[in-house]
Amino acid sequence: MDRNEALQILKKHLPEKRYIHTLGVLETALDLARVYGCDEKKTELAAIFHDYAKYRPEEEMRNIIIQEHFPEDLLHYHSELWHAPAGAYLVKKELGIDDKDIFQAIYYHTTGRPGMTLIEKIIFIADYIEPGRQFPGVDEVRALAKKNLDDAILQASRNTIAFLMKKNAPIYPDTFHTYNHFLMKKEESSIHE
């Protein structure tokens, strides 16, 4: 599938505003590739598809969870998470894109994992720092992230959890993985300089 039938295709699922969001991550997805060396087509049609469901009924989006066994306890947190995971199915059941590095690119673009791939890694930053992205931290992940994308992810899933507790919100238990891993392997590196 090319660019542009991509394109055309979520364009039918999204507001013009989240459409605009997409375009800035897939710009954004596109210039980490070509830094770090990670398959440029592969990152665009995962930065295309990230937010695939996002509009999708809450009902769908549970149902998907439950039928395909993802981690049911997804459902005792936001909405908001859902769409990753029903996403990434959809993406592979109604668009025919078979491909496990897209799927977990889509399915981990929310709150992380530890040991993400380079796409992974590339897609959830991407989302992060697209250039219409206007919030306190964000520029300075952004200049992370031209220079190391494990120190970008740990900053910005240090920023979310913070943002997260502020609001007396629950945060997912992947989210403080992803910080943890993150930092231990940083801490690691540093150990062996």
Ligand code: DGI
Given for the second form:
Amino acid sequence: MDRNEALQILKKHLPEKRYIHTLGVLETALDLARVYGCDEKKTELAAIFHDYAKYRPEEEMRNIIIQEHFPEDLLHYHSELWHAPAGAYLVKKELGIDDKDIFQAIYYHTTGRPGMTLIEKIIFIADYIEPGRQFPGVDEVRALAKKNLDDAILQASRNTIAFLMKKNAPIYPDTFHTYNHFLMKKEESSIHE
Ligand code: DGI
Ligand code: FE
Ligand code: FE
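With the form predicted alone in hand, show me what the form predicted together with this ligand looks like.
The complete assembly is shown below, putting the previous chain first.
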């Protein structure tokens, strides 16, 4: 599927604001793919469709999580988390994009996970730093992303956890696992320097 076809399909599923966010993620993800040597075609599709399910009814996303045997503990956390796994499934099912790398990049784009692949890292970070994002700390993550993706992920997940704690929101374990993984990875590499 080429870029214009993908964008045309996507446009039907998102309001204008979220579509513009997606164009920002696309541009940022492709920049990162060039810098870090990731497959540009896969990065393009994963970026375009990362929020494909964002506006699906909660009931539909809940049913997908149950039917696909995705972790049911997701259902005890905020429904904001559901669009990532539900989107990965729907992009495969409805659009026929059957690629494990793209599936996982969409699936893990909200929480990250320990041992993320390069494309997963790129989509996770592009989603966080695209030009439309304006929250405190985003410029620091933008600068880190140019030098070291793992450092950028550590800082982004630290910010997200701090933000959620300040709001008294529950934090999904994968979000903590991502933070712990990249923190410990950094400590280990500094010991061996
Ligand atoms: O879909 P986007 O808005 O582009 O970005 P996203 O997929 O990263 O979703 C961000 C939202 O998800 C944001 O409101 C914070 C929330 N979120 C991320 N991690 C967690 C979380 N919410 C809860 N409750 N727990 C988490 O671990
Ligand atoms: Fe999202
Ligand atoms: Fe997004």
